[in-house]
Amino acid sequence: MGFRVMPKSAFPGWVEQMLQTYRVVGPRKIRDRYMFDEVNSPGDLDLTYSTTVLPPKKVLLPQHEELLSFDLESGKMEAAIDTQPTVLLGVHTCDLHAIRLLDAVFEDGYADQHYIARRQNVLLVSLECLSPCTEKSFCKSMGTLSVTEGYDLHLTDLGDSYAIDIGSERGQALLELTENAQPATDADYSRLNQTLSDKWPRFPYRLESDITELANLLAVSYDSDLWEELGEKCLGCGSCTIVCPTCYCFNVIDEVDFSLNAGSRIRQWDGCTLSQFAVVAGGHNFRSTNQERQRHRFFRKGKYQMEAYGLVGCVGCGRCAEACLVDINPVDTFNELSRRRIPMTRRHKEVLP
């Protein structure tokens, strides 16, 4: 739908116009960390942020969400559907890929009406990453360093202005809130191409195997000794899954008031690396060890989601590596599996007829 260019000096006014109609959520600096949070003025935003503690998925899948309320005396039960128009602003490309996966998951089979209602009322304004967020990020290796779809508007910093790629009719309508976004000229396209070309060498490839090989790598590594080694290190704290932009496991609880006549059904985040996650009736835990839980976590990231939806289950944001207290991270894990695969393959060949 074409590119527009907006001077940075006009950006605050555009955000002010958004705030007249939409709830705006974007990266804010709180103490020494960045968080996606609701903003009340353009000055709250910081688009130069590195990465956020929690991913923007929390806007679409809140950490603590009311699904329905009920009243036994009146016999009423009402679903809680959030349709507030929202602009999710400044989403990095890796997180945009994560939202694409969440869309596929929650629209599949028995579609989740709560997620879909929010998603239909959220406009995504993403932001091109021009340098690595942290030393732990590896988005280039996971193929999430750039995007061509999935956004309503996509911003690229050209220094004194933003190049804005219009990805949808809703995005175009949002851009019409300002008169300062002009059609891109040949000179603007030249600047944009140079900016995108210059950014590529700044991002290293950190995986020793190609992303297309991860599923097969994990398949032959199911019995690897590495899982036991990771299990011995793991504290089972769940930090990795809580900060992950593609994890969507949850628990459902009922909160009842003191009268026992009314209450709410609540959905809240959960994680497969927590010890109680896989406990079922009778007290049986079908992933009772850290070893099994870590293996499941990495299989989900590199194999299960790719096979189910054709999308990566890990977008290389590096949040889990930043959060882990014992330095378990995907790059080291996948690379170590790759190194150990060669002797394992030779052993398999030796027993073949």
Contents of the next structure:
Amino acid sequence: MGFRVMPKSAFPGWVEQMLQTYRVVGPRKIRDRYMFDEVNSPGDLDLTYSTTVLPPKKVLLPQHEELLSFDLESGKMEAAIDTQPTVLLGVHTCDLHAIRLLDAVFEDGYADQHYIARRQNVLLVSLECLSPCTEKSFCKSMGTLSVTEGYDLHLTDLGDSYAIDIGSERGQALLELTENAQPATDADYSRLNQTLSDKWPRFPYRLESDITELANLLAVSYDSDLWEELGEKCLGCGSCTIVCPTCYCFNVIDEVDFSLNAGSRIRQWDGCTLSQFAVVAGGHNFRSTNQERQRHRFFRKGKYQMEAYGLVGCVGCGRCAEACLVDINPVDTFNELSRRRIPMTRRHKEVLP
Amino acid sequence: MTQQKPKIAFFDFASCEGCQLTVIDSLQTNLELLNAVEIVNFREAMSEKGQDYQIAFIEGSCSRKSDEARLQAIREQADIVVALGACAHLGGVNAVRNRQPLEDVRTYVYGNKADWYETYPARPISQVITVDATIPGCPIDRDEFIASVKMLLQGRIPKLPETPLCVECKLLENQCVYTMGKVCLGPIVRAGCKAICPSFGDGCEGCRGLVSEPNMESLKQVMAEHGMADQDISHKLDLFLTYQMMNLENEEPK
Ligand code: SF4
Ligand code: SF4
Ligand code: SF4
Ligand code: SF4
Ligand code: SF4
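Now that you have shown the form predicted alone, what about the form predicted together with the partner chain?
To see the whole picture, the full complex is given below, headed by that same chain.
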């Protein structure tokens, strides 16, 4: 649909316009960290943010979400469906890739009506990263440092203006809220190209193998000693899975009022690195050690998601690495597995006479 | 549906009664609770005392021989016994003394009147009587108290949360206090307090007790890497967790 260019001076006015019709959620600085939060005025937004503690996933899949309310006395039951029109603004490309995975997961099989209702009413305005958000990120290695689809609008900072790529008709309509987005001129195009080509060398490749190799690397590393080493270090604190944009596991509980007959069914985040995650009826825990839980986590990130949906299960955002007190993270884990990879020749020798 | 309201009673042992104050506080925002139960014994809030109760909430640790008979009498009367707060649950701060020779502690506290007072190492009440449920914390969390009471009224037994505090802390998007040069017991402590200490920029002291599979060695290592001497690490772990730590170390009280 072609690029538009909007001077930065017009940006607050555009956000004001959005606020007339939409809930606007974007990165805000609160004390020393950034978080995605509802904004009340354009000044609340800070698009220069590095990263956030929790990913923008929380807008689509809230940490604590009412699924339905019930009253056993009257037999009434009502699904809680949130259709509030929302603009999710300033989503970095890694997180956009993660949302694509969430879409695939929640639309698959028995589609999740709560997620889908929210998703259909959320417009995604993504933002190109021009320098690494943290030292721990490795998006370039995971192929998530750019996007070509999945957004309604995509912004690139050109210094005094934003280049805006229109990704959908809804995005186009959102952009029409302002009169200050003009079709890009040749000069704008060359500035955009320069900006984009300047950005890549600023990002390191941190993964020593190719992402297409990861599934296979993990497959031959199921019995690696590394899992035991990680298991010994891991605190089981669950932080890594809670902060991850591609994690979506949840638990469901009922909360009742004092009548004991009426209440709500609540969904809340859970995570596979937590000790009780795999406890089933009868009390058996089918992943009872940190070692097994870490292996499972990294198999999800590097193998299972790729095989199930053809999308990367880790988008390299580095949030888990920031959160982990014992320095366990995907990139070091994959690299270490790669170094320790049992050479096929040796494996063959073991089976062949 | 008419049903007799369950009678509940509160008792205190070695404690500051802060948990019972939290109960009173939680009643103010949950007046419906008073319609759902009948409180027959609550020294903090009323003077009359009833002795027929079904649910007993016990605050405080068992810290002397004579506590045992009182605990047993409550156990005999109550259908359900709930340990209320860190002292009843873990021995609480009272158990700090368990690492020191008892005579020294008595003399330190009571001076030349030490012989007048009976005392022994502080213990969780579960070491004396069977406890059906526990509401942890110093003090307890009022929402958790209300949620637990509802479960009991439904005939369910509330379980201690197994998730570590870090989960709750991250869900609130707190900045980790380790990044501010402080230490925190969050990775090994049970969630449920809304991560109140880290939310205000302080490390968790562990008042809600250890999760069932704490990785002590690894967390000690983390604290050491953040500049804590071994002795400071022990002190940190001993504020609320002396009883649990001595158990893990197979140490007997002195
Ligand atoms: S953040 Fe680190 S210590 Fe905590 S569960 Fe994850 S890997 Fe283990
Ligand atoms: S595994 Fe870690 S780096 Fe990968 S997407 Fe999740 S939080 Fe980001
Ligand atoms: S990981 Fe990469 S894409 Fe994601 S926020 Fe950081 S720099 Fe941007
Ligand atoms: S502040 Fe404490 S509870 Fe919060 S994430 Fe850090 S270690 Fe965990
Ligand atoms: S953060 Fe730790 S010390 Fe503070 S109330 Fe919660 S469990 Fe207790």
